[in-house]
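Have a look below at one chain only, the form predicted on its own, in C-alpha cells format.
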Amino acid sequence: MAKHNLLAHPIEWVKGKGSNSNIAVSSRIRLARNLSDFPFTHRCDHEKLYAIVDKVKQVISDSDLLKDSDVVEMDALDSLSRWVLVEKHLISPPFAGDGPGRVVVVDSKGVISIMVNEEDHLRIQVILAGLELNEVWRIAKKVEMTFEKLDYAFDSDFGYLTACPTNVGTGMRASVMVHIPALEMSKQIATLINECNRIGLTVRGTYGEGSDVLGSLYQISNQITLGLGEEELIDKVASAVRQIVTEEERARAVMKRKLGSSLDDRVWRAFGVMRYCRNISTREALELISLIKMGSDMEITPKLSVEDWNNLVLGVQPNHVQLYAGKELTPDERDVYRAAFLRERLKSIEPK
C-alpha cells in the first residue's frame, strides 16, 4: 500500500451500510494475542521482533482469508502516511511512532487490520459500519483462528496473557463509535458516562483511551476482559448502545419540539460557515459537520448520506488535509486547505 494509494484504499466502515449507522457509526472488536515462544513486545530484542514478523507473514501467505492483504512495514512509511492510518482507525496512535519490527496488515476491503508488535505481538482488529458487533465478532474469530498455529500465550486460570493486565482474560475490546450531538447539547453526557461505568463499560474519546471527543463522536466499550465470555461482553456493549441510540433519537425529538426555529437557525448557520469559510480548524470543522449531519437526519438541512458524512469527517483530519493538498502543510496552511476541501464537498449538497 504505497503512500499515493492511502486515500484510495477502501475502508468498509466508511460506507455506512450497517444498522443504525446514522448514530452507531462503527463497530469494532480488537483482540490482543501473544505468542507463547516469545517475551512480550517490550521485552523483545530486535531479532525476536523480526522473528515474530516472519512467522506472521508466513501464516498470511498460507491463508485464504488474508493472502490478498497489504502487509506494510511501518518504518517504510513517512509520518504523514502513518497518521493517515490512525485517522482511518486502522492503527492506534502509539503504533504511528518509530520502532523496529512493526508491521500492519490490512485486508483488501479495509475490514480487517492487524498490528504486529504493538503493545502485544498481535492486535487483531475488525471494523464494520453500524451496530454490527455480532458480525464483527464472527470475522474476528476467523482471523484469530488463522494465527492459532503460532500457539498463543494462554493460562487455564487467567485466559489469554497480555502485556497489560487490564486485557488479560478474553483479550477483547468490543466498542461502538456513536454520534450523539443531541445528548451532548442537552448536557446528558455525564449521566451517560456514569451509567456506562456502573454496568462495566467505559466511554472514551474519538480515537480511544486518552483522546479528546471531536464532533460528538464517543467510543463505548467494555471495561473488563476477565470473568465474562466474549459473547457476554458483546451483548453488554450492544445492549447499551441500542439504549444510547434510543436516547439520542428521543433527545433530538425533544430539541426539535422545544427549540424550533432557533435549532433550524443554528444548523443552517453551521451549513453556511462550512460552505463559505476560508479558514477553519479541525475541531470547529468536526463540530459543524456534526451539526449538519444531525440537521440532515432531522430533515432540517439537505440530505447528507452516512457515507458522505464519514468522508467529510475523515477529510478534515490534519493528515487527510495534507493528502488533499498534495504536500506537507503548516497548521495555518492546513486550516486554509481544510476550508477549501469543505467548500468543494458541500457543493454536492447545496440547498435546492
The other form holds:
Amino acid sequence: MAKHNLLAHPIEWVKGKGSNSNIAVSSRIRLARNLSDFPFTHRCDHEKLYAIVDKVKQVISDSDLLKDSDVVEMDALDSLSRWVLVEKHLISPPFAGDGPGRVVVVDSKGVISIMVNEEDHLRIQVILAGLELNEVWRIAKKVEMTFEKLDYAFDSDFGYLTACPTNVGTGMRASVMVHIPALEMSKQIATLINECNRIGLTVRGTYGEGSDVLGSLYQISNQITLGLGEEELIDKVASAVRQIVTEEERARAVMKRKLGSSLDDRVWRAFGVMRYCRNISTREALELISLIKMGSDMEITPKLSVEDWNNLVLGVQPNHVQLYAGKELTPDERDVYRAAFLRERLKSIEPK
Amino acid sequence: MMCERCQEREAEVHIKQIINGEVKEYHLCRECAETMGLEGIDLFPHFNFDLSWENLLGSLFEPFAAKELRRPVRTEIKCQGCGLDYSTFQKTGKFGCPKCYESFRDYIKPLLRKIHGADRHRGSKPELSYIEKDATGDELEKLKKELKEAVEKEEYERAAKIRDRIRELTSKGDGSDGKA
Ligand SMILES: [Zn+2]
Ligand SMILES: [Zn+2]
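Please supply the corresponding structure for the form predicted together with its partner chain (the preceding block corresponds to the form predicted on its own).
Now the complete complex, all chains and molecules, led by this one.
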C-alpha cells in the first residue's frame, strides 16, 4: 500500500499561530455524536457501518465547509500510515486498529478531523495552536451543525447519547496541551494534578503511557460531560490553563534566579547532544527537545519557533522516524534514524 | 404487545426471571415494571402457585433446594431497540444503541450521578435544522404518522417533539420563508 498524501497534509496547530502557544501548545475540542437510527458502532454490522459512511460522505460533499476535505478509508492505509496519523493527533489509537467502515475526514486546512465509526458514529475534532478554546468551540459547533440533518441521538434528560456513559450529555472533551518543564523540575505536578481533579479536570501526559509523561507535555481536559453547558466546561479548562501558564512562567523565573549558569549549562548540553548524537530513544529525544524549547523561551539557546519545535516533537515519534527513513525499522534502528533526524534539524538552528 | 399485568398499556419492559433454574419471562409496561421492580417477586400474585407441594416438601429435605428458593430473583431488563440486557451493559460499560438510554433510564441515573455528579444535560440541543425545505411534503406525512404512533403508545414526550417539528414545518409552508 502506498503512502497516502494524507500524511503530507498540512496541520494547522503545528504552525503555532495562537495565543500563548509557547506554553499552551494547542487547544482541542472533540464532540461525540451518534445517528439515532443506528445501533452504536460496536453493534453495527458491515452493512450498517457503510450506510453511516455513505450518509456522512453525502453531507460532506454538500457542505461548503467540508467539501474540499480528504476522505480516507482506514483500510486503504497501511499500519505505519495509520500510526503516523495517531501521532499527528488526527485519529485516536483504537481507530488505527483493524475493522470495516472506518473513515477519517480531514479538512483542507488541517483544522478539522472527523472519525467516522470510532466508538461513536462521529467523533468531530478541531485543533488550533495556543489557548484558543473559544474559537475551537465555534468551529466544532459549526461542523457539528453540518451533520445535524443526519438526526443525532438526543434525549432531553441525557443530552447527546453516546456508546459509553462517560461521554453522554455534551459529548464534549475540551483539552489544552501544555508544556510545563519548570513546574515538573520544581516538583509541582502532583499539586497541579490534585488541584485540577478537585475542580473536575483531568491531567494526563500527551506522550507516554499511564503516569509516564514524556517531553513535559500534558493535556488538561474536562472530566465530566454531563450537567454543565459546553461554555461552562470550556471556561473551566481555559481558566485552569491560564493559571498554569502563569505558574510555569513564575517557576521558570525562579529557576533562572536560583540555578543561574547551571541552568544555562543544562540547556546547552541538551543542544549539544541533539546536534551530535548517533543513537537516541524517544524518551531522551523528547526530554532534550523540551529543554531547548524552554531554553529558547528563556533566551538561553537559539530561537526555536513553535512550528519548528512541534515538528521536532512529532518527528522523533516512532512512526514518524520510520516515515523519515522511508521504511519500517526495528526499535534499535529507529534510535539511529532518530538521531540522524535530530542532527539534520539542529543544523538549521545552529548558534551564530 | 400489551402489558401482561394491566392489559392496558404497551409492554415496554421485558423481564426474565430465573427461579429454581426455570426461566420465566414477563412483558410489562413501564409503570407496572417500576412497581414490580420496587417490590420484587411478591408482586407476582401468581408466583407461588408455580410451586407445587412436591417442590415445597422436597425443599424441606434438601437444604440446597431451599437455598435456591431463597436466592434473590434476578431480573433482566432488555433494550427495546437492540435487545441488549442490562447485565451485559454492566459488564462491558457500553450501550448497544441510543434507545438503551430510554430502556434503562431509571437504572442509569444513579450511574450517571456517580460518573458526572449530575443526571441532566444542560448543554446545547439539536436545532432541528435537518428538515429540508424541498422535502417538506414527505417529511410532514412521515411526521404525522409518527405523531399518531407516539400518541397511541403514550410516548407523550416524543409526541410533543414531533408536534413542534410539524408546527415548524407548517409555519414555513405559510410563506413566512418565501424569500428563500
Ligand atoms: Zn401494565
Ligand atoms: Zn439498545
